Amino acid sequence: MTSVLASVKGPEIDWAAFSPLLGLFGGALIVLMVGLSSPRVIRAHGVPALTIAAFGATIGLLIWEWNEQVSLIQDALILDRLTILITLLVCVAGIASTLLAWREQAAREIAHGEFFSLLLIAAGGMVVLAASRNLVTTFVGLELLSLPLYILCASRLRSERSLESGLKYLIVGSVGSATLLYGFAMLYGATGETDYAGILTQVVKEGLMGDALFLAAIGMTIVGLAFKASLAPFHQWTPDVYEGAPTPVTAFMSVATKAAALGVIVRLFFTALLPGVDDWRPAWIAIAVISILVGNVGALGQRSLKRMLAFSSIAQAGYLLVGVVVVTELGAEAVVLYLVVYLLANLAAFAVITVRERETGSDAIGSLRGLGARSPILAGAMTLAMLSLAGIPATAGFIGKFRLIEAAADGGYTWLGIVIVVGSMISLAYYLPVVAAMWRPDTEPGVDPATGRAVLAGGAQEAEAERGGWEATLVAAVMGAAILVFGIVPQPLFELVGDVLKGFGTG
C-alpha cells in the first residue's frame, strides 16, 4: 500500500503562472483576517485599502506573465493572453467596485472583512472560469464566482430589497447552474471526455455533430451560460437583482461576471464545440436578437437607473454575442474589444449612481436633475457613459459597436449588424433622457427634485458631497476620461486586443 501511494504523483504546477490566482485568494484570506482582528478604523479604511492592494498585486503578476502561455494542473486551466486580459478586466472592476464600496453601508452591516473577502473570492472564481479548459474546472469556477455574489447581493441586512435580491439570485442562479451541470454531464456522456481538447477530438473522431445526446448537451450548456450572462429570454432575474443589490455589488456584477461568462463562451464554443458550429450557431443567433430587442425595449420607461442599466446590460450582452456567432478571428476580437469599452461605460455610470444614491437616497433618473451645475465632473462622466453605451461617435462605445458590425458583415451576417444599429437607435430613447436630466436646470432653485429637500449650501454642502465620497467621483472621472480618449484614439485598444488573440484558434 505504501509503495502504491509513493508511486502516485500530483500534478505539476507552475507557481509563477498560478500566482495571479494566489494573489486573489491569498488577498481574500488576509483581508478576512484583518477585518476580524483589527480596530474599527482599520476595518473601515485599512480593509478596503488591502483589497485594492490585492487586486493591484494581481495586475502586477499578470503583467509579469504577459508573454507566457502555460497549462496548469494537467491542462485543466490555461494562462494565456485571453485569460490575462479577462483577469485584468475583473481586477479593474474589482478596484473600482472597492472604491465605490469604501463607504458602503452593506460593508458595515456584514462586516468589512467578510464583504471585501467575498469580493476577492468572486473575482478568483471569474478567473478560474475564464482560464478553464475542462468541464470540471469550468463548473467549479462558475460556482466559486456565484456563491459569494449571492451573499453580497443580500449584504444590506436591513433592506428588504437587498435580501429579496440575494434570494432571487440564489434561486434563479441555482437553476442556471443545475441546467449547465446537466449539459456538461450529457457532454461527458456523449464524448467520454471532460477536457476541451479531448471533447474536440472525440466529436470529430466519432462524428457526433448530429448525435441526439450531443445536441441536448449543447442546448443545456447554452441555456446555463445564458442564465449566467443574463441573456434573454433567461434574464428575468436581472432587473430585480440589479435594483435590490448594493450599487457597488451591482457595478461589479454587471461587468466582471459578463466578462468571465463571455470568456468561457468564446473558449468553449470556439474550441471544444467548434465542429458542432452549425448546430449551436442558430441558437446563439436567436438569443442575441431576442436579447437586443428585449433589453432595449424593456429599458424604455424605466425610472430607476439601476433597472434601466439592467435591461441595457441584457442588450449589451446581445451585441457581444454577435461577435461570437460569426466564429471568426475578427469576431473574437470584436467581443474582447467590446468587453473593454462596456466595462468603462458601466463603471462610470454606476459610480455616478453611487454618489447620487448616497446624497439623495434615490436611484431615480430625477435624482440627476441639475447635476451638471452642481458637479460637472460627475455629469460629464455620466454623459460620456450614456453616449458610449448608445454607440455615439467620439466615444469608445462607437468603436466597439463599429467593430462588432464589421465582424458581422465580414462573417456573412450583415443583417445582424443591422439589428445592432436598430437596437442602438432604440437605446437613444432611454439614454438621452438621462443626459437631458443632468444638464437641465432645477425647476426650483435650491431644491433637489429627486427628494424635495433643500440643497445644502456652504460647509453643509461639502459634508453632503463627502458622504457621496471622493472615491466614487475618482472612478467616474477616470472611466469617463478613458471613454473619451479611446473613442478618439482607439489604436492602442486595437493593438491590445489583436495581441491578446494572436494565435487563438477560431477556425
Second form
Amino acid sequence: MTSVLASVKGPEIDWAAFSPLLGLFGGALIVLMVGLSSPRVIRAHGVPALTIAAFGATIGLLIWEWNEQVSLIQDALILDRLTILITLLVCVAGIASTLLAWREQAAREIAHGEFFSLLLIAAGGMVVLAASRNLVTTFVGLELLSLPLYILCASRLRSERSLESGLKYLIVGSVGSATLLYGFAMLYGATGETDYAGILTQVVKEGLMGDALFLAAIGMTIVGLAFKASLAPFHQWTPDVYEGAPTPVTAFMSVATKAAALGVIVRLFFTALLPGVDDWRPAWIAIAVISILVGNVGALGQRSLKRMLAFSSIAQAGYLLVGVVVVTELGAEAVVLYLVVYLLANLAAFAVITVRERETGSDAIGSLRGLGARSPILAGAMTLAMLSLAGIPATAGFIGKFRLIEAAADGGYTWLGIVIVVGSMISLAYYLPVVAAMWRPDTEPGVDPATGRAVLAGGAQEAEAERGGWEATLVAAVMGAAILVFGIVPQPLFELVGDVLKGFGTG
Amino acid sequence: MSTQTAAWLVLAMPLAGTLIIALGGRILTPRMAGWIGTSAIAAAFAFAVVTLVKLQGLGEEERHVASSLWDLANAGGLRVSLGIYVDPLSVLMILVVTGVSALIHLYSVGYMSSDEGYTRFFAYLNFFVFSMLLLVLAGNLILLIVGWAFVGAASYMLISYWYRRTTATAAGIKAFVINVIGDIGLVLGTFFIVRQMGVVDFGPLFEGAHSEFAKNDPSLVAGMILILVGAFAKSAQVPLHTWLPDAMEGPTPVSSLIHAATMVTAGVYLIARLHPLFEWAPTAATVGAIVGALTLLIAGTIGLTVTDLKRVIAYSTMSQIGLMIMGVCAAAYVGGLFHLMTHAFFKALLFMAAGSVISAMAGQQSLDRMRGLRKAMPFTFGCFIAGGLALSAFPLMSGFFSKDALLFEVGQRGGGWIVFYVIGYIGSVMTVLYTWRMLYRAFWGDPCPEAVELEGGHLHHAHEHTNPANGEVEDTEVGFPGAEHHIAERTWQMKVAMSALAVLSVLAGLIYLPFGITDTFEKFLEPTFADSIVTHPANDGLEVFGVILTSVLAIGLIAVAYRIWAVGEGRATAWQQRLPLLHRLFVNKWYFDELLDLLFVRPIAWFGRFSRDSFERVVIDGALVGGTSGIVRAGSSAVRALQTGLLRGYAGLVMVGLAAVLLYFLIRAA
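Beyond the form predicted alone, can we have the form predicted together with the partner chain?
Starting with the chain above, the whole complex follows.
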C-alpha cells in the first residue's frame, strides 16, 4: 500500500498561494461542524460570525498574496491579479450576504450550519472557476458553485416560491451545464488538450481557426457561460429564480456568480480561444446587445423589486460584455472595475430590500413608500444604488460606465458605447420610480407609519424573529457610502484594477 | 491665505450650508436654517473678496491660477482633475453670484418666513449657489459640465418648489427637459473639442487651440455651435427659451436669483470663458450673435404685451441676456460682462420689488388688477423706479453705462457688425417701453382696492388662496405658499436687501465710465481677455453718438410711455386695435410653444403612443414580459401545470439560442 502511494507522485502545490481556497473550504467544514452544536445562540449567531471570519481570513490571505503570480497544481489553477480581484469581490459579497442572512428565515429552516457552509462552498467554487486554467477545473468550479446555489435557492422550505425557484434553477441550470460540458468535450476533441495554454498552442500550430469542430465548441462554450452569467437570450431563469430565492441568496448570486462568470469568460477567451477572436467576437457582441435591450426593456413595468433587479442585472451583464469584446487590457480593467461598482450598488439595494421584506413581507416597489421619512439611511443607500446603477455622475456607477464606454471607444467599438448610453437612458425609467417611491410620503393603508411594519404582521413569535436588522442597515450604509466616495474619488478604484491582465500569457 | 485656498473656501461655504441645513433639518428651527443659509453665502462672499484681493496682488501676467485637489480620472491619455481656474473672469462671476445671492437669501428670510417648507427652501437655495459657483470656478470642461447639470437640477427643484401646484411641477419639468437638451449639446460639443485636443483643462485648451485647429475648422465650428446650444438652453435663447416664462412659477426670490441674476447668465459666462475658441471659429460666433439679436427682439415684443407682472420681467431678462450673448459673441467682452453685472443688480431688485407688490396684492400677479400702488408702498415704489431707470438705461444709472459700453464695443468692430449695433438700439426702444408700461400700470392711476386697503394700514388677504396661474383653490400647507404675505415696507430683511441692490443699481456704473474717465473694470478684466485676437479701434465719434442716442431714447420714450399708459386711458387699446395681427402674435408669444409642440412634442408623443399600443403590447408585453411575469400572476392552483410547461419553454428557448449561436459558428466555419 505504502509503495503504491509512494509511486504516485502528487503534484507540487504552493500552499501559500493555495491558501485563499483553503480558507473558504476549511471555513465551510468548520461552520458545518459548529452548526451541529446544540446551544441555539451558537447556531444562530456563532455560525454566521464564523462564516464572516472565514471570508475575512480569505481576504487577509489574499492581501498576503497580493503581488504573487503562481500557477497551482500543474497549471490547473492560477493565482494572479484577476483571481485575486474576483476572489476579493466574492468574499465581500459573501460577507455582505452573511450579514443579510443573519436573521433570515431560510437559514433557520435548513439549519444555520448547512446554509452558511453551502454559501462558503459556493464562494469556493467561484474562486476555482475564476482561477482555473484547465477545462476540467473550469467545469468542476462551475458545478461547485452551482450545486450549493440550487440548494440555497430552495432553502425556504416552507415557501413554495423558494422551492420552485430552486427546482427551476436546477433543471434549467443543468441544461446550461450540459451545454458547456458538451462544448468542452468538443474543444478537447478538436485540440486534444484540456489546458488553456495547451489549447492555445494547438490551435495556432494546427491552424484550427476555421475548423468546424473548434468553432462549434466555442459556440457551445459561449452558450454555457452566457447562461451562468444570465445573458440574454439565455436569461429566462433569472427573474423567476431571483424573485423566489431568499433575498440574501439572491444578493450573493447576483453579484458573486456574475463576477466569477465574467472572470472565467475573460480568462478563457483572452487566452485559450484568442486565435478565434474574429469568429467569437460577433457572437458575444450580439449577446451583449440583446442582453442590454432585453434586460432594460424587461425591467420596465416590473412591480417586484427583485424581479426588476433581475432584469437590470441582465442588462448590466450586457454592459460588462462590452469590455470583453474589445479584447484589450483597458477592456479587461473596465470589466473588473464595473464588477466592483455593480457589487456596491446591488448589495446596497438588496440590503434595503431585505429590511423592507422583513418589515412588510413584500418586495413590491410600493413597499418602499415613505422609507425616506422613516429611515433616511436606508432610503439614501437605495437612492445611491439606483442612481449608481443608472450611471448618474458623482456615483461610482458613472465611473464604471465611463470606463466601459472609454474601453469601447478605445477598442474601435464606439457604437457599443452608444448602446450602453441608450440602455442607461431606458434604465432611468425603472430606477427613478424606485427613488421617487421612497421619498414620497407614506399613505399606504395597513402599515403602521411609526414603524413601517405591517399592522397585521403574523403572530408575536414571527414579529420577534423579524425584529432587528441592523446588520442589513450596516451593509446598506457601507455600500452606499462607498458608492458616493468612489464616485467622487475614483482613483483608488483605478489603482485597484490596474494590471488585471498581469499574468496572462505566462505560465 | 493664497488665492487658491480662498477660492476653494468660496466653493466650500454653500456646500457646507447645504449639508448642514439638509441633514440638520429636523434639529434646526426654520429660522435657524434661514440664517445658516444666509451666513454661509455671506461667508462665501467674504472669501470671494479675499480671492479678489489676493488675485490683484499678483502680477498682471500671473493672474490666472489653476488648482486641483485630485484626479477624477486619468485614463486613455485624458486627465480630468477636480480643479478650479481662478482668473479675473471667474472672480467677477463669484463676486456677482455670492454677493447677489447673499442679499437674496436675506430677502428670503423675511419673504418666505410663513412658508411651511422654509428649511427645504434654504437647502435648495444653498445647493443652487454651490452648483453655480462650481460652474464658474470649474477648471476644465468636464467639471463645468457637472456644475452645469447641477445648476439645471437645482433650478428644477426650485421651480417646482411649491410641488402641490400642478402648474409649478409642469413648469419644472419643462425647464428640466429643455435644460437637458442643452446639456446634451454641451457634452457633444465638448466631445468634438476634446477628441481633437486631448485636454480638458482651460489653460492648455486655449493655448493649443490655434495649433490643433485651422481657423474656422469645420469640426471646431460644429463643436462650438453644439456648445452654443447648451448656452442657449441655459440662457433661455430662441428657440429654447419657452421654459423661462414658465419658471416664474417658482417663488419670487428664486426668480430673482436664478432666473434673472445668476443662472441664466451662465451662457454668457460660457461664451466669454471659451472666447479663444469662439474667436477661432468666427462662424459659430456669428451664429451666436444672430440668435442673441433675435432673442433680444422677440422677447422685447412679447414683453410689451404680457400682463403678468413677473412674466414681463422674465421676458425682459430674456431680452437683456440676448443682448449680452450678442455682445460677447461680437467680442464685446468687457461691455457684455459689465452689463451682466449691472443687470444682475437691477433685475434682482426689480424681482424683489415685484415680490413685494405681489404680496400686497395677496398673490395676484396680473397687471390688469394693479393700479396706483405708489402711495401705498412708497419704498417698493422707490426701488421699482431705481431698477426701472437702470433697466431702461436712463442717463447716469448703472444700466446706462453698461448698455452703452456693450453697444459701443459692438459698433467699434465696424463692417457687418453695425447691423447688431442697430438691433441693439431697436431692442433698447422696446426695453424702455415695456419697463415703463409695467411701472405706469402698476403704480400710477387711481388706487386699486388692495392699494386702498394697504393705505388704510391693513395688508390685503384673500379669503381663499388660489393659484394665480389657473385659479385653482389651494390651502397653505407645505407644498403651497404660506398663509402670510410679506411686503418690503414691513419686513426689515427685505428692506435691507432691496436698499443695497438699489444703491448698486444706481451707482455700479461708476467703475467703468465712457471716454476713459474710469476704467477700473476694463483694467480688471484685461488679463483674461489679453489673448483676444479681435481689436477694437478707437472711435470717439461713435462713442459720443452712442451716449447721446441712449440718453435721448431713454428720456424720450419714458415720456411717450407716460402718454400711452399713465394718462391716456384707452390709448394702448387703440394701438392694439390698429395692429390686431401683430398684437395677437406678441400676446401668443410668437407661437413658440405651439411650434415646439408641433415639431417635437406631438411627434414624440405620437411615437410613444404608437410604441405603447403596438410595439409594447405585442413585443414586450406579449413576448418578453408576458412570457414571465404573466405566468407568475397565475394563481398557485395553476402553478404545477404551468411550471412544467414553463420549464420546457425555458429549456426550449435556451436550445433555440444555442441553435442560433451554433448555426452562426458553423456558417463561419464553412
